[in-house]
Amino acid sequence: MNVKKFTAPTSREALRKVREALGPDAVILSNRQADGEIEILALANEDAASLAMPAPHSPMAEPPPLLDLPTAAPAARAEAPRAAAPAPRAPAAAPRRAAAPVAAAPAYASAAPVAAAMSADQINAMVAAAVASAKESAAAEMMGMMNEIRAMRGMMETQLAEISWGATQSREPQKTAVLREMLAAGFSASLARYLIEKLPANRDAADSMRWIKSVLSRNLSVMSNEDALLDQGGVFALVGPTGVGKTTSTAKLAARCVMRHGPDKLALITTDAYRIGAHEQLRIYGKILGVMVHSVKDEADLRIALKELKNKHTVLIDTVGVSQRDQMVTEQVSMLQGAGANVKRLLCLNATATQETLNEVVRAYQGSGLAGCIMTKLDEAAAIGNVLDVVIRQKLNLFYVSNGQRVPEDLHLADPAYLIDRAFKLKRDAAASQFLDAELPLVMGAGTSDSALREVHLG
């Protein structure tokens, strides 16, 4: 057995020496620290296999001989006189001494294969354990190396981006002005960096801002005419976290449907049996509009209700608010998808929420796909670039914007040019003072890349 010892200051170097000397399939027999160094005892894979399998012509590899007791006994008796010759006075003792080897021979012959088999099993188990330990150790080492490489890559990208933007500030000041306005309006550093890198050359700050606004407007997908929604009809469910304005938005949509088709063509369903007064709030709206409100508790109730209301032109479902980090989001999406009807889900996005929160909400409620979204609380938001950024990057279809509690007055069709212009106007005064010149390269260097930005149409 050719066992070799390897020592090195670190486990990684020791394993490297093992791989170089014995190959990637080497078997690690032991791993310990001695005198401040890592000591590894290893065995080549071929040597380990030879331990597990006996040699072809060795006694261990041959089947045990079968002993014929009737023929073996005369041979023993034939040898007995020679063994008894020196002791003529004890003629009866020789047969007894000769019988002992005969009796022991079968026991010895049958025990040898058992001992050999146990030894082979033990070796196989030891080799398997050593191989598993070596693979686990190698996998852990590889994972650590990959994490270090990723960290180094991220650090290099950040530093290169900082150097690049540091040079851009002095070479192209109009890009710095555009960058300040985009960041102040609430747009992400990744989207701002992508658009500014694509900014046409030889433009002043004002012309550059017009180009940025036109690109953002073209990439903001909206419903240009609500006839496609109200005239087509169907089943719509308003979803989103608690407090984003789902019930009020449901009432506003219901009022628009009633004004277009009358109360007989509309039905309201609520699944919100958790909040105190949530059902009563929608019932009051329904009473004002002359529309019956149905309450359901689970998927079975919803399936029955939709079957009974299949003759309605439009059915609006007000769902219970669930945090985007709650497991109930998945259950709610599954309930709506399994209701036996084509339920189109409209996600309510709170314009006052942070961009990170909005991204989490979209990912949680995405499911198999959202029909569209409604921007709520527009009147309460200090900046709306954050929500517009999410709508653009997540490729959502923006149906309506809500800017108040009045039903149905405070619900409007989304106008891309107006929304983009308002996003920059809200924070125009803060653009010059929000970031120092020395901070801009750091902000742009930390902006992570987004593969979805490749689909932003520049026009």
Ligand SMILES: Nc1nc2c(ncn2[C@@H]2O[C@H](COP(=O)(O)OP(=O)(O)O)[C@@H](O)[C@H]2O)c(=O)[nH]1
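For clarity, every value in this text was computed on a predicted model and none was experimentally measured. Positions refer to the first chain, counted from 1. Think of the rigid core as the biggest set of C-alphas that the two forms share within 1.5 Å after superposition. Compared with the form predicted in complex with the named molecule:
Once you line up the core between the two forms, the Cα of residue 144 ends up 2 Å or more from where it was.
For residue 310, a C-alpha deviation below 2 angstroms is recorded between the two forms after rigid-core alignment. Remark: with the core as the superposition reference, the CA shift of residue 134 between the two forms reaches 2 Å or more.
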Second form
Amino acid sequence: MNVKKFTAPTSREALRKVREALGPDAVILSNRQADGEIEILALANEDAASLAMPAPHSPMAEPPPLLDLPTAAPAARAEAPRAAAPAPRAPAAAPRRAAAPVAAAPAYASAAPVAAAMSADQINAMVAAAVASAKESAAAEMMGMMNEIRAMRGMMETQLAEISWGATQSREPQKTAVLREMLAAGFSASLARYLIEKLPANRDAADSMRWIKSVLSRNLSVMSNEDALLDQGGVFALVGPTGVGKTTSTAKLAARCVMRHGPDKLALITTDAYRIGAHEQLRIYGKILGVMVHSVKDEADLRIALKELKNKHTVLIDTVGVSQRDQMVTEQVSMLQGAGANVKRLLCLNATATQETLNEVVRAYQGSGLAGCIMTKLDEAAAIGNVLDVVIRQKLNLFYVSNGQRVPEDLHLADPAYLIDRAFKLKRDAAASQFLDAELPLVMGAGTSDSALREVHLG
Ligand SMILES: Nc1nc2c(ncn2[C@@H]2O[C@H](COP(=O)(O)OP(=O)(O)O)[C@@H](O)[C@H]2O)c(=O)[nH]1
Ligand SMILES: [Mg+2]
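Could you give the coordinates for the form predicted in complex with the named molecule, as opposed to the form predicted alone above?
Once more the chain from above appears, this time first in line as the rest of the complex follows.
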């Protein structure tokens, strides 16, 4: 049997790999998510056929040899003539005893000389050691068995889910429609699966889509009141990888603050002191708005600057872009958290990034909690379900949406119903993202144990 493993970021890609390697009739044995990837175990159709009929010389074709217990029958027969010939013991009994482990020896006559040579303590220690090692190997065996049982259970659950989805496709076509729409909009298969399972029965496709949209918008938490934010003020830091739009968004927010309170109530800080000309951009925006821009290079600097600026109503910090994969993220998070003032971090999420990348970004920048996020480059994204999925699942508070380069025009308050609606309108290139009907059961079968989904509110 030649079972092959295929992994890919999406079910579709994994299936394509299976087809390329094993042909269209490949038999899928299991399908699961592992480490954020889809893993499929499959074998070629011919291999599957040969499984049912073992090869003539394969071990499965012949009955296994009986366990090697030669003494059983002769010993039983030896009972009868015992009176006539008392001497002979069953011949095989002797070798068996010889092979017995040392710890068992004291039970026999030979125990006496052994005991003479060893103290009772030594014997006890030997017995204890033998018992302990037997226990240990039994525990290891048990653990191995439990692991196999767990793996088998996972495989069966996956296959049952696939079978039941296969039946669902014909019985409840609206579920297939919803699944296709959600995947095409960029939402994850796991969120789609979760919602489809909860879809109220007896609704047509249009009604089902309305339900899905309303559940999604209700789970998208947004800044409830901009007035509260702008009136309350405080220290905000825009964080995120390079090029996501932190500086541009800082300038847009600064413009909003200036429009509300005038330039004197606001201060701008940039931590981007490394790159040549990096703070020039913010300085130019500062000049236009009439707001001072302070440049800091480390935590001590930032502390001093924040102390000096504590009379300002609002302080906006534009940070240097750090890749979510860089160790510096942790340093930056702790620099902002340890700066003395209560620095509220706003994460810029680039809507054009993949869901995997966005999840990684959130995880890296989370620290002890993000105050919220700003969705950027909405205008450039071919699909926005991916970024909305991340915001919903990670329970981020979506403050603003940025849909262009213009300062300050292209920054808007997040409107959940509008964003969800737009996600479904902006479907990705149909040919590239649609699954074949036969592939949908695999999407639905891939088991996940995503605890975040349990917190999605449905009603
Ligand atoms: N199309 C589009 N471009 C944006 C948006 N936000 C920022 N940009 C552009 O993206 C580039 C990087 O932005 P910048 O603010 O310097 O990113 P930073 O490295 O995170 O500070 C610049 O050319 C911006 O004009 C947006 O919402 N839409
Ligand atoms: Mg910048």
